[in-house]
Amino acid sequence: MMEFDSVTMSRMLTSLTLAFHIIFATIGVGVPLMISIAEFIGIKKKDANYTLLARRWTRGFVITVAVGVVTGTAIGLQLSLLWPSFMQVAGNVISLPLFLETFAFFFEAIFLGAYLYTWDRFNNPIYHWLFSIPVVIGAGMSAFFITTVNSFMNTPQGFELEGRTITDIDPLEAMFNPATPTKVFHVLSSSYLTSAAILAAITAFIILKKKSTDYHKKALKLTMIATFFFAILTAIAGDLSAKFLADEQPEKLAAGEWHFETEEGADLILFGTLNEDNEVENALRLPNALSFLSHGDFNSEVVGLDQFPEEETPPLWIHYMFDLMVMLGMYALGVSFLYIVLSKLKRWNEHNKWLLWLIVLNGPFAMLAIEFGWIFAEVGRQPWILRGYMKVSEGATTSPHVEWMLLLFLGLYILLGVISVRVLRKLFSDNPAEVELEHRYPEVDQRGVDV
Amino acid sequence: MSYELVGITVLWIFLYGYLIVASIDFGAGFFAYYAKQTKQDHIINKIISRYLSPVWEVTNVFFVFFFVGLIGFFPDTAYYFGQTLLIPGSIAIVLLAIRGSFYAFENYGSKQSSVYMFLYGATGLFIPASLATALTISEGGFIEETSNGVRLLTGELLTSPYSWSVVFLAIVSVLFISSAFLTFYANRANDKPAMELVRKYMIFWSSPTIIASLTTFIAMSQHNHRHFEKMLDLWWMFGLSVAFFLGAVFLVYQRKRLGLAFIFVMFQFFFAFFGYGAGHLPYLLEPYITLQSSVTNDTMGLALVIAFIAGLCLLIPSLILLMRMFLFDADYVKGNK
């Protein structure tokens, strides 16, 4: 009984840390790219608005980086503290990407410090911009390496397991396992999408609440075009991921889609509820769409849950996570498309109140989609911690004190969450962009236009 | 050299690196708080934040690098240390989290508050103390393996003279290393008042440092005789350590060649730390884990060593660049950039 409690508590604490960390990790991967783009446009167009944009984003970014770093350290240590048996076994195979991830992190940390403190050091601004490149690369590489570890847990390969002894290790085969390409693609594109969406949401909110200046309009245009572009990439990545699941992890797709029986021409179930007998009600059925989603052919066969022993299938509620993630992704694509269409048509105003509100919503929605997507991916491989090799219950610590640690970390994350929001708000409300622009770049002509 | 020896040497170097850079950081937090309490904060806070702001994140990576590398090279350590260190490990994470994020909140965010200064100063002493626990339990005698798994004998740990002398040594060393560095840095910035203040700290903390080293040595002879004997065999390393200590204190006392004095301090801890580490082998955790029993398999060992060399080719030039811009750029240190 005590054993069971430690397992449940360890799962809860790990979920808590990861759910909190990915908010900051996603921003940490995506925002440097947006900063780098803005600074580059500023230099090329000789437009101080964009340079200021990069500067202000950077200032907020540092706060989120700090929380990302400390929660990342937390999850790094918690892996061993909460899952010692798992790490003892898997550590043999996944240490290469874990190790490389710290190198990427190191690289990023060094150049972030350099980037932050050299804004006005060089006569040619392009030198300063060059410092942003290693930050973007380092952030992307850490996402890449850590995602390969997660991919390995979903589709382990590159080793033989006899009892608890691992032999025949091939580190590269383990790293480049079947799940790696689609997962990395999806993680990177959705991080860029979410970061762009959040920056756009903040800008839209300021335009709604105050007045819109050239600075804010340029910021909105840049972030919305980026949102649109990354939303398309994310949709492609999502489609490839579904096809990957159909081939390599059919039980996750089947549970996510409530696909109980193996059949050809399978329907896609949107929304709906399950009754007590596990029958689908109130759902929208798209005939043969699941087959198309899985294999690109409306009549292909899709493996159902009937092919797996009941104790090896994930919980069915992950269906809601899947639906929510896809819907919110589509919302991001739709809103950014609408913005671009309206801005191209002379007769329409892309800064109308309704559209701005939709853009504001898109920021939190995109972050929620990240959370839902990760819950779907992680709960979708239950009961395995190492699919096909080790169950979650065999990997957890036996320490009876996990519940206290859960409370301790819950307190920590509430504290960090509240303070970082307050600090970020204060940072920008005390120093509006118009004021800073005039102060820093007095030569820029500011035309404040009311909405 | 075998992979396990390469592995442990690399990791020990990184832990040593963390010992130095983190000590500077942790001690600076304490001095900043102490200076505020004694109304001298205007003298040294600028110096401290000019050094720490661009590098605090790098400091953190040294630590992450060490524990990720340890699990990579020696996966068994994940099992034994992971099972036993849940509570001290979690406390250390929380303290590190508070410290790291509050540092950013305050320095890049809003104005200084005294609650923050207190937390920053206090965590600077608690973190080394809680991290030192891992080294203490690696000596053996503090954990037991039962059929249910491994557990920490908290009572033994809390009543052991050895564990307390390690905690004491960790704290005073942090203050000593930090003040030695800040003396050099303040001098470089041509900031006489700051230099005089941290110089006083450095001289003050030198005697507790050497006393704590001796008591830890004595406590070790009681707690783990094997390790103690092996350290006696390496007496020359500890002799060199003491010699560098005396040299450093002498130079700082004379206000001469403060950069060299800090390098002496680095050598002092280098020899003590490596003497301690070499004596520890072949055990990583007595008596459960030895270097040979726990090492990952050869293929992974080779992959890690290759990754490490490739990583260094990237890191060393970047670190040199960072140091040239923020540590050895006289204009930056003086506050002109």
Contents of the next structure:
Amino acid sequence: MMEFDSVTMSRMLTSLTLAFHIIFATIGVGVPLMISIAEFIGIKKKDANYTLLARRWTRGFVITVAVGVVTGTAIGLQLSLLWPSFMQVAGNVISLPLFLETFAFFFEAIFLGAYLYTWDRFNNPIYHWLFSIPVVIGAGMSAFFITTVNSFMNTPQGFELEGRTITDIDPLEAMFNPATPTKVFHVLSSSYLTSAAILAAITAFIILKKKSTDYHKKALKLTMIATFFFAILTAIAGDLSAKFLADEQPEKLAAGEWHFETEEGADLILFGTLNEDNEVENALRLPNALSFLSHGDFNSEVVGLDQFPEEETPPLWIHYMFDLMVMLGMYALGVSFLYIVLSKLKRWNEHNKWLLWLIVLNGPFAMLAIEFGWIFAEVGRQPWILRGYMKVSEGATTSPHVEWMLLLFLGLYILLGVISVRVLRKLFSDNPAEVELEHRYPEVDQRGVDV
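Same protein, different form: I have the form predicted in complex with its partner chain, so give me the form predicted on its own.
Just the single chain follows, nothing else.
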């Protein structure tokens, strides 16, 4: 049986927790915005289809929030248990955003409760919609505060380190470090994109499996337009992130792009392989594109891995994570653009079988892009846990029993995943949208519009 040291086991358990938690965290940030948009459209158009969309999405959202609370708590527990040396050094600096993230969650939860229990309680439905705004803000605030912690780990500032003691702490300077703007922008835009893509994928799958209704057609149109809009924002965020890496973390960009020598007019390398001499083979090269991506100039100089000690170089396999993230993001942009174009051309059917299957695939692809992006971000910081100050091997626990925690949490996540899927299926399969629309809004016609 293979044996791993405590550092490796700690990394494995943290990776497992983050990979599972990020599914629910992403949905938790993005879906509230989609709920708010749907209800607002329903109110303005007096269209019960959109109002019902908001109602049904809210039910599913509550389930994901419940699971996200469990996995989020697990992350907080593991920070202290698995990375005690890191928390001893950095805990006093990141305690403020961690506290504020908890505050943001409770802020969101309070208004989510009000939103859930005040349906049909107001003569003017716009007052109920107003409760969705704090939920959207709270979800965004949670993402912002927790992302500042990750940003701090990449570009730490706002303190002085004397041995293993942090002094002269400025928590606001630490929170608003150089990585914060681009990371927050990228996290928020990609969360909105992924949530819209998942909702669109579910809708497209339902249309494929049974006769579509106006409810499903309107749901697909709304989610695909949102997917296209947020895909554009995510692409912009990705471009800004690349320029940030070129300036602040050039070793991560160089490892991610297999850029070994500092040069002007650097090529962008897509996929490919490395031989024994670290020479790139079987790759697609875009001439001078890396220079443009890094600095907005096709002839600019891009720092290569030759400027960094080998022991401080990230693993080169993150190149594939970067490429997969970008390719899947472009897929989302392409599919959503194709849907919009076909919906505008009356002689083409935007609900044709092949396009619907492409939309179905876009849901899991978008979530995979999130996973690949975070793997690139975290592994690309290696060997540092706190860049320039503490390496991963220095921050981990020395306990020999981490493997038992790994098995325990693996079992917990499998159980939570199975329960979540079963509850969500039960929640919606036993109560089809068209039946609920007729039951809740008998005064509307078949298109869902008040008559």
